[in-house]
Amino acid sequence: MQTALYIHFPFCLKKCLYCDFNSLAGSPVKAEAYVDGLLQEMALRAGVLSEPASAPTLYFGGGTPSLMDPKLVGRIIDTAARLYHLASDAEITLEANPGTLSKEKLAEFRSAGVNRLSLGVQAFDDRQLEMLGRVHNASQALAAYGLARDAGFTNISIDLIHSLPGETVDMWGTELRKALALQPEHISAYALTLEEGTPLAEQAATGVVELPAETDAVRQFELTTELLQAAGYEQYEISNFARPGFRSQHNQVYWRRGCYLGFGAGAHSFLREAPHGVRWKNADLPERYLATLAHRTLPEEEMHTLSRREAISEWLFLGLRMLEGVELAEFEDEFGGAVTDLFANELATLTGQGLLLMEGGRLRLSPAALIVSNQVFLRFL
């Protein structure tokens, strides 16, 4: 069974004000404690699996996991190769804050194994990493950039927000050329998401903060493709792009519905077990998730047997977020029904609309969805 791994580390210097991921600061959890609970959920987990796993990418996320000793990286990156068959070639990424870098722990990072680093840049306008909430300024992340080449990562991606409150659409084209300028392998930019109960938000609700208009908006997304894509990246996926060769290999299995195993305080998982797969996260807490393997039980909640109608939800508006679309044929092959006999009147008026395409066997969003997916993934739900 090929599945993908996923490592979460939930631990940050500080809680920035538009995150709403399981993390937290200042946990009386220790790093080292908590790691060998996680490998020990590794063991666990590969004790049940119906067949043996093999893993082609390993993926740390948080959280902060470049606040960890390389040292437990390097352990997890182990104990993954030894009970999950991870691949010689797997991408393995790092998820790294710029204000927690140095050049002798990059050094490290890539001795231990990790091949792929995913820089949390969000902005290069200190007023707006002042503004997020962020721990580092942009000189830190310009240097972190820099050390990160110095120490050997040939595989470098960078995320960016556009459509924060105050910017324009000329801020928001500076920010991609100073992106641009650094030649990272891999771009990920996405738009501000104000999620409900975080601190921006309700910065937004009370009218602390002002977002830019919907025109700006639109026009900064629109701004990221021509840019990125005039400097030689491909668009992918609505909000990733990426040089020849440089996809994320680890999130193109979340798209296409593959496997994946999450470890750690919160994770998530999802195996495509028959008929139509099964998905569950672990216990938040820290402490909640190191009591329960403790009892050398696995700390698994919220288990979902998928069904067949959720099943082919999923496997549309994930598979719909890539360029490429989505594979007819294969569709028919998963579910034993053609998708334009199950969602005729959807496809009909969606097409219609110009907001679908569907030509050579595949169906995928038009360039003027991209911009307004959502309301087409809504239909498919």
The other form holds:
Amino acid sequence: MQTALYIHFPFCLKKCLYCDFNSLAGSPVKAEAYVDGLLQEMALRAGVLSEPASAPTLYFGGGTPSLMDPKLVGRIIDTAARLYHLASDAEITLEANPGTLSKEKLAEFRSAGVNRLSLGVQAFDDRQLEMLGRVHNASQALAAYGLARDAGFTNISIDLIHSLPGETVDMWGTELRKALALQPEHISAYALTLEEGTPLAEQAATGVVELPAETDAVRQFELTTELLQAAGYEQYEISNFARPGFRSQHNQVYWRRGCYLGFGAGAHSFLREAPHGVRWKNADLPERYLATLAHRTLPEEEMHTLSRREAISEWLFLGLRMLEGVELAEFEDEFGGAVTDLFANELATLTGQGLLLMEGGRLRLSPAALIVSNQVFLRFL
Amino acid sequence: MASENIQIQKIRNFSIIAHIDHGKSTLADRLLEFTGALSDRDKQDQFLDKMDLERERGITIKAQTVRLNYHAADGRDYILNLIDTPGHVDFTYEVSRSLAACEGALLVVDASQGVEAQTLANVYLAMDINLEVFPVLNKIDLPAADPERVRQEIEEIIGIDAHEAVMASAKEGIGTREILEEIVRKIPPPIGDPAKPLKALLFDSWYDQYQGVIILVRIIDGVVKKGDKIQLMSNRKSYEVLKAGVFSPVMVEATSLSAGEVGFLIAGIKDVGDAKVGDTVTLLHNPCAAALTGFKEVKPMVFSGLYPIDTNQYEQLRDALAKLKLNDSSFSYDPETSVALGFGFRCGFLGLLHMEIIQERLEREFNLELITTAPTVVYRVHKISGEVVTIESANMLPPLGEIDYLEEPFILASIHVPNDYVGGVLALCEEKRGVQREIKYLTQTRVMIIYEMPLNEIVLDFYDRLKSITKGYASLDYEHLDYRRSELIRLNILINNEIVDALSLIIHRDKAYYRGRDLVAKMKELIPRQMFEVAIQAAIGSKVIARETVKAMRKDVLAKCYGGDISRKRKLLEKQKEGKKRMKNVGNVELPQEAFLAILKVEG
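Having seen the form predicted alone, the form predicted together with its partner chain:
Below is the whole assembly, all chains and molecules, this chain first.
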């Protein structure tokens, strides 16, 4: 069974002001103890799999996994190789906060087996970085990038956020040009989403900060595509751009409904067990996650066996995020019956509105539909 | 058990008048418990409000009644009949009949909130028929309770002596015995003669699927028992009594019901529409000389279209309406077709609350999703040919060339209001095309304003506006007056250049321009952005008088997929989809329910 692997390291130096993800600053749980638990979870899980796994990718996400001791990273990679047959040429990504990197550490990550870095740059403007509550500044980001190259990383992705409070289209253009000047292999660019309950959302609600007008946000989204494509990057997913050969293998597993096993507090997993797959997540709180493992029990929660209907909608709303879209024949193999019968009215409406394109046995979003893609996905729920 | 043995002197018939939330139902529970009518075992909070909807909204829709046996401080046993009343202007007539079955009423006022408008209308009804009204200050256990202020308020606003008001907390069970004692002491026993021919007031009726129609009666004179042939005097229909009895609080059969008593009769009545509230029940072969005064047929005054959002639910909607009609003869429904909304029904209601209640019951009890069109009244169209037709919607208007003139219904509105608010109320009535009839100072601080008003202004936002202008202190009562010739025109709403028939209105010519302009502005707020621009226009005939545009949706995209958390993405999409549920596709534009009722949100 092919299954991607995800490792969640929930700890941060400081929680960013826009973040509502499972991440913690100042947790009493020590990294060593946490990783011990994590390795135990990997072993327990391997023991209950119905068939041996082989893993094409491994992804360290967080939180801030670059805070980890490279030795611990190495132990996890070795365990993955042993228990999950992590391929020797597997894509092994580590999310890294520029404020946490040093020349030595980068070299150690590399020798531990990490071959792809996802740098959480977010912005090249110090005021913006401060507003987001990031721990690093722009010069640290540039320095970290240089160090990573020096350390021999040949596959680096940069995360950027646009449509930030006070950000104009011109400012975003400058940000993009700064990113391009570094010539990373991959760029993820997202519009800022205000998540309920975060300090930044509160500030926006009370008028302390002001988001750009919709026309400006739309323009920033469009500008991203224009500039990055002109520079030779392919937009292979709504918010992801890569130079040829450097798409994120790991993230594509998500969009294609491939299997993945998530380890660590709050990590998500999906296995394509009959009939339509099963999803679950782990306990969010590290203490509880570890306590469950201490009883040699998997800390899984919210186990959900997908209905055919849910699986179909996922297949569409995930697959269509990829610009290449979905293959209609694959749908028939997977679900029996044709997507064109099941959603005849929806497809007629959406192709009529120019949001969906059907050609060469594939269904995909039109360029104009990317920024309003939810309006398309909603039809398939 | 024989009711002949009951001395009429020991009967007390009373109602509880209270504002929503002021604790009427809880107090009723306490009275039931205290007198042993409700044991802990079968206790269910708020016994009197049977329907879920009633309990949830804290209002009583159908009256209930219950007999309590009370051993008073004077050592004697009394029979107390608690007659519950519905509590809203739409049901004023039903309230008045329930009150007519009583000799007294408790006025329950929240000791922190004070007197509220809705209470007033019912208090005045009670005082009009000379009931003994005594106040109870409830919720005195709350920190915010201010009994002195509220006592004063009762005296000033209502004009009754509140000096001896009972202090109570129904929630804590404080004051229950005192209230029962006051009922015995203050409320007079009924006056009636068991020897006279039967004369009974029918004050409530409902349909029970096992026993047919159950009627509640107050026996004024005479006696009725199982086997008697009774007659309903308004329609001359006669029935044999199959069961007679009381609720205490469960149904208990009695050998007979005698003058002064309150109870139920089951008499093989099939249609609840035959057992009309306010009717007089007598014996077929020994009738009373004259019916009770005050009977009137209640007719729907407000009409609106109900359409299933999912057209496949049409049959279900029809069946649901038929079921509701079984229990509520005051509403009506007839099939109606709309170009925009498809097949539905034009339904008639007593008023706006009645309309809301029926809609909510349809959605909740029958799992229907409905689109409701704005309420309208019944117009008369005088054709050039001399023919007169009545219409209940703008779409029923004949072609312009056939119309000579239109008439609209007028009502006589009586508004009770503290004198501070007189100016605001007068301005509102004038704005609503009212014709002033009288302004009466009932006391130094209490004013009754009487206006002749077009009903079509009332069914829109009059009541809400009145309440907000007077901070809730005004009470409104109205009666039907007559039809009057009026300069009425049809206002059409166009969505992307197509007339949406379900949005057409009949309005007064003088108001067409402003209403049209405000209406499209309001609709612009209510119609969510679509994938294309949506133009909203108001037009009279072919002349467009207002236009607004809903801009196309520009951006709706989900960002990052954190660590493969697909469930989160799904939830976000599902939440968004939920918001679309109450939308109706009109052409290719999705219109929310609120858009069809936008006219209710327009001032002017």
